[in-house]
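In structure tokens, the next block holds one chain alone, the form predicted on its own.
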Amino acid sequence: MIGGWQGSGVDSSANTFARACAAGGLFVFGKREYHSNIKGDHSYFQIRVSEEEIHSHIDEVHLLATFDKETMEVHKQEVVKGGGILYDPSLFKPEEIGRPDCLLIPIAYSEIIQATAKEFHREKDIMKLQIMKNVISVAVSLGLVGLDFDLLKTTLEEIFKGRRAALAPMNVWAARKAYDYAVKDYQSEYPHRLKRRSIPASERRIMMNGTTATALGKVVGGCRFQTYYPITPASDESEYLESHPEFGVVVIQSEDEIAAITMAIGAAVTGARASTSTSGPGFSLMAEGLGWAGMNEVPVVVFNYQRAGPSTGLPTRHEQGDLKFALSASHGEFPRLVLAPGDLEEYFYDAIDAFNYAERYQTPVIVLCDKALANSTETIPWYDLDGVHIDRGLLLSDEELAVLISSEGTYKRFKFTESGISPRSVPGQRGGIFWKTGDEHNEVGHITEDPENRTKMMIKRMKKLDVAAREIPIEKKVNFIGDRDADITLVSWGSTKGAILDAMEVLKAEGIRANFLQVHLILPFPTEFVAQVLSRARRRVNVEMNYSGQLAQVIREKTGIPMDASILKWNGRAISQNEVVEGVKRVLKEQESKVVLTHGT
């Protein structure tokens, strides 16, 4: 874990450490925590590294790198006995730290920076070079755990390239000095090691975070128009797309979220694959526009990166509080599909599926992401594009539209069909004129309040959910992992997936058999499969990061099956592997029906 005041380079330090470890063939999972102000308050970044695949963070800290007094005071008790603490001796004396059971490693940041400035004739820039504390702390950390210096050297040369290439030699020089210091004076006393391993060609990997995974999925899925109004943590996705114009996505920063969704709807009407990304407060503002898209059967895609609410809530903290709202956002009833990806692979592939579903069923699709995975960093398998396809549904070509008009005499955008899905034209096609309005309408789009037409139109729109439920394969709707005859069945959705998977391995080693039901597609709900699994379960426990257990409520509504117990957390900090293990034990051994988890700083 590395910490410091916001704006001091905490993120860059953690990512440099993670990249060096990943380059060494190790698996990485990073958890980023930061305040909602731009600079000043405390932030920290925790990187978990393993020779085995991992999907979540843990609560213990084995090595703590501190830039300031606050990091020391806030996090020193999280360091395990025998762990290490890096500190600036100008800020602390060893006895002031109060952890005699840990290895204390003083780093003379100022001396190393001054030596570097002298070596590269940059003495006049000594204040600017204070940012090199980041590189120094990373180098000391890698020296302590015994990873090869060349991994850090290569990583720094990759980071400082292009216009910043001139900075690489200076940073490598300072890192070498710090690395050698750690190896010579402290490595033998530090008990934890990381061993470099080769990566087989069959295990090609990539390291990224959630917003980048989503952005790349959108590009592959054919998204060509993206709107957003700046909001944490969703903005990172749009900013990534903005920084890569070669992807061919037009990105518009709108004046507010109402404009963002209506602009995306307009683009979707013209035939472009269009989306908007936001967080809870922005999604609330989009509800009216979402209803207009539902009435007019517009294939628009909305990504909601959930964070803690209500209102502004905890702007940069985590929660899974928007599920029930997403299922019914906007007044009245209209079909929408709701996806809840649980890891960075699903973030990528769900972005592709979302556009296919939106166009195939001509309806809005909501993807419930969240802050925990949006800002997490992880090594994952390289994305496989062999099975990717683009499904544009009943989008008419000019030739197909001409044949349709020739046979029917006129084009009906909202034609009554057996599936509820009508052939779709776009503005500018000859003969494909249609009207769109927020009012109820007839088959060509003209406003009408005729009761018979209203009845038929509601049935037409809503039957799309039945079609989607039949057509979407079960492996896209749910994941079931583990022995069906387990002691306990854990039920969840979204970002809790990683912590649950990692916890299952720990529980297994302790003689507790758990399986996991992940609900991936929440609307239309996979009622039959979920009911089959839960009806056979010995003990049913939902694991969610909200106050009321929203998925458990949906499951009971759809299947009539209640949970036996709940493991819940809503303090704004993501759930850890340790907490899932703790929660399961409390349910099984102490017979608690509601376990509330509270870890996090």
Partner chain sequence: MALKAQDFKTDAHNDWCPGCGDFGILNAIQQALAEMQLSPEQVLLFSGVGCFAKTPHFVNTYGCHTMHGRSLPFAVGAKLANPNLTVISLGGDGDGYGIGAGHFLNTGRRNLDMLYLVFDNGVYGLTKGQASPTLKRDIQTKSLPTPNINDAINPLAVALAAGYTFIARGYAYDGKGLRGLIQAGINHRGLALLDVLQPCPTYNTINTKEWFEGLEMDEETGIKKAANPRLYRLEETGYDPVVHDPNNSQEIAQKMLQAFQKSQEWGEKIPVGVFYQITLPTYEDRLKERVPALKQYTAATMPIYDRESGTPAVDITKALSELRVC
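Now show the form predicted together with the partner chain, given that the preceding structure was the form predicted on its own.
What comes next is one chain alone, with no partners or other molecules.
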């Protein structure tokens, strides 16, 4: 774990450490926590590194890097007995730290920085060079765990390239000095080691966070129009797209989220694959627009990166509180699909599926992401695009439209069909003129309040959801992982997936057999499958990052099956592997029916 005041380089040092470990073939999961503040407040980054695959963070800290007082005060109790604490001897005497049971490693940051400045004749820039505290702490950390310096050197040279290439030698020099110091004086006393993993020739791994994963998925999925209004943590996704103009995505920063969704809908009307990304408060503002898109059968894709609400809530902290809102946002009834990806692979592939669904069923698709994965850094396999395909549904080519008109006379945008889905033209096409309106309308799109038409139009729109439920394969709707005959069935959605999967391994080692039902597509709800699994489960427990167990409510509504117990958390901090283990034990051994988790700083 590394901490410091916001803006002091915590993120970049964590990333450097993570990249160096990943370059050694190790599996990395990083979790970022920060205040709603630009500079000054405390932030920290927790990196878990393993020789085995991992998908979550844990509560224990084995090595804490500090260069300010606050990090020490906030986090020193999280360090395990025998763990290491890096500290600045100009701020603390060792006995002041109050952790005699830990290995305390003083780092004379200023001395190393001064020596570096002297070596590179940069004495006059000494203030600017303070940022090198980060690289120094990373180097000491890598030295302690026994990873090769080469990994760090290569990583630094990759980071400091192009315009910043001149900075590489200086950083490498300082890192070397710090690394040697750690190896020589402290490595033998530090009990935790990481070994490089030999990487099979066929293996390619990438490391990224959730917003980059969705951005890349959108690119592959054909999104060419993205709107956003600045909001944490969703903006990162749009900024990634904006900084990669080579993909051809038009990114528009709108004046508010109402404009963000209506611009995206306007673009979708012309045939562009269009999307907007936001978080809770912005999603609330988008509600009316969603309804217009539903009424007019416009394929628009909305990504909602959930964060703790209501209102501004905890704007930089995690929660899964928007599920029931996403299922019903906007007045009236219209079809929508709601996806809840649970890891960085699903973030990528769901972005592609979302556009396919939106166009195939000609209706809005909402993807529920969250802060935890948006800001988590993870090593994952290279994205395989072999099975990926684009499905534009009944979008008509000019030729198809001409054929349709010659056989049917006139084109009707909202023609009544068996599936409820009508062939779709776009402005500019000959003979494809349509009208769209938020009012109820007839087949060509003109306003009518005729009761018979209303009855039929509602059926036409709503039955698209039944078609989607039939067509979408079960493996896209749910994941059911683990021993079929388990002591406990954990039911969840979204980013809790990683902690649950990791916890299942721990539980297994302790003789507790758990399986995991991840509901991935929440609307249309995979009722039959979920009912089947749950009716056979010994003990049904929902794991959710909200107060009221929203998925459990949805499951009960759809299947009639109640949960036996709930494991819930809403303190704004993502769930850890340990917490899932603890929750399961409290349910099984203490017979608790509602476990409320509270870990995290």
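Because the structure is predicted, anything quoted here is derived from the model rather than measured. Numbering follows the first chain given and starts at 1. In this text, rigid core is short for the largest set of C-alphas that superpose within 1.5 Å between two forms. Residues that one form lacks are left out of the comparison.
Taking the core as reference, just one block of three or more adjacent residues between the two forms has all its Cα positions offset by 2 Å or more: 201-203.
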